[in-house]
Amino acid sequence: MISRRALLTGAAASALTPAHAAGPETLASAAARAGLIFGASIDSAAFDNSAYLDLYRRETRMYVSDVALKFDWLRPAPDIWNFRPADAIVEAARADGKLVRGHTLIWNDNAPAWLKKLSSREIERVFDEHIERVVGRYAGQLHSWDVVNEPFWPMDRKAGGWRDGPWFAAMGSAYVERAFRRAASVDPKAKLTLNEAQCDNDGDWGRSIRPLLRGLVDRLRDSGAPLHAIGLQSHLQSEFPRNYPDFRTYVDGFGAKGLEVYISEFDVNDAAFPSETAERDAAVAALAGEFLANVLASPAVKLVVTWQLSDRYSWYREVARKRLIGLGRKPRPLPFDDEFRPKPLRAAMIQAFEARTRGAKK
């Protein structure tokens, strides 16, 4: 168990030291530590600020494309591919020393307008296009893709629990394998990943979306798709039940299958926690904790990855001013604070990946 002094006090307040000097761990060398990659979403902000990417430098080994790799941030007309966010987070971790995880190839949310109108044979001819010449010009470069980012959504009210979109309302379910032969065929190299939301929740959102994501995966290797690994998103939501040991039991089923296992974009929303900003830390890192305890005891999981380093630039910011959650209060998601210092949330993380090693030895 974290005892909340320890999370508050000293496992914090010295985690600046450089990585290459004696001292405290950062996240990246204590997760190699335990036979796990450590990265963290990047995108412009980090450029266009020295001391945040420094902060990546420092405590990621792997790079992972946030928004720049999208459909719709790549192609938002017909005649446009804006690759230069992309490239420079390709050419940014080559002359880092760094892994690189591409996000995402094929998702049916957050289209383009122009691509919604498109007949079905124009659609497949620019899903065919799309994968082979952005796989293509990142080819032999990348650790692994999200070839298909959150295959489902049983809001959308489709049979199968579809998410609807253009890439479903072209091909039907039939876009999954598709994309991941193709994929495969332009880069072999590439760890190919099937990315999904919400099954770490134990509420029915969550329960609904794991079976759906389980049959589909026994599908595609029934077929021989190219499926190397299983992207877990983790968004943890505070107010949602958990049950954190089953969780880990249906993680496991996939490494029985011989897939491996990313905790893909992770991090905590704070929403239902205290507002007294020690008192939530302190919340996120221990709820942080109890999920890392158990889905890391799972030898399937070989990489976590959260959704960028500092509460400043999280997805969860803009969601909070739009008034979609939160309580009139700037959300605390991760590791890092506003202004780049350390958390009670790493702490819980290195403990985490501390644990894992230890357990590894016995």
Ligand code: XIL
The other form holds:
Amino acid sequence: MISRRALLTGAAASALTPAHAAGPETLASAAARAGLIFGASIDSAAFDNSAYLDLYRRETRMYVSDVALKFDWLRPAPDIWNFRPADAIVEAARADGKLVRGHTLIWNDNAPAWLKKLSSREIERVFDEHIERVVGRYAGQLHSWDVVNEPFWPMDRKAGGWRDGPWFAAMGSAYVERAFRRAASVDPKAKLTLNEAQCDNDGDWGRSIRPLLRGLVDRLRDSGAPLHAIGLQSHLQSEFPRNYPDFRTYVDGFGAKGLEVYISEFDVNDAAFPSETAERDAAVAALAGEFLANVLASPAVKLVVTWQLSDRYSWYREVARKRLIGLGRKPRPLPFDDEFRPKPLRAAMIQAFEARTRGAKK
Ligand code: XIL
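Given the form predicted alone above, produce the structure of the same protein in the form predicted in complex with this ligand.
Let's see the whole complex now, leading with the same chain.
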């Protein structure tokens, strides 16, 4: 639980933190001292607004493709390969001296209608061709690839908890190993990541998906598949139960297998927090601070990525516009507000990075 006191002190701190007080310390520099890479997902919002791109330049060490490499964005029709948005990210990263992380090569979500109409054999052909062409285009230039995103979704009611979709329908669960092997053969340099949602929470979702993911990881490793990292999205939910010691043990378990762990899509859904802005921002910061203090104590964690940088471009804004969360309020899930001013969340993240730096020196 976040105490009333923490809420109030957080609120007070935010009132005392004007934009220009951000100083030379950045999320990227504080993370680097803690042995972490800090990055954020990026899309056209930053390329259409130089102030937003400047924020990425200043605060991050890594650009992560947000939607640019998703199958339906890349291939709206069978004969269209729209590489321009992803090329722009890789170009900008090169110009700005940043690392790049690709999200996401294979996902059973985000499938266009044309793909769903194909036969299983055709889907397998599209799958192999897609991996070869997309991974090949950026081979040697990416820090890491989310090779498979969200393999599990028990709500789809498939045996084994697998997420349903065209790849799964055509190949069964074998699509996962096939994707990793093929990606590695095209780009032996990128760290190949299995990315999953929900594992951070201790609700029904988190508890059901965690063992499924661990089992898949063990099977991939037993078969010698090239798997280097586990991405835990960590879209924190204000209303979900949490159990930090259990989560820490879970994360350490991947580290013990020689895998890196990435907090790969960090943000805080504030739908259940107070309406008043300062109180809400403080509650977001307190929840994020608690979470990071626990998980960053694990040396397996090497990377923290937020999903965008400014609230204005959070994917939760769209979700809230559709009235799926938040009772008509504008979500404030990220370290910078709509005007790109630092929020208490940014301070809490820097504090958590500093705590890890101190912990490592002990
Ligand atoms: C989000 C994008 O940021 C939005 O622009 C899009 O409308 C929906 O998807 N988990 C993931 C990401 O793995 O790909 C999602 O990204 C957020 C949840």
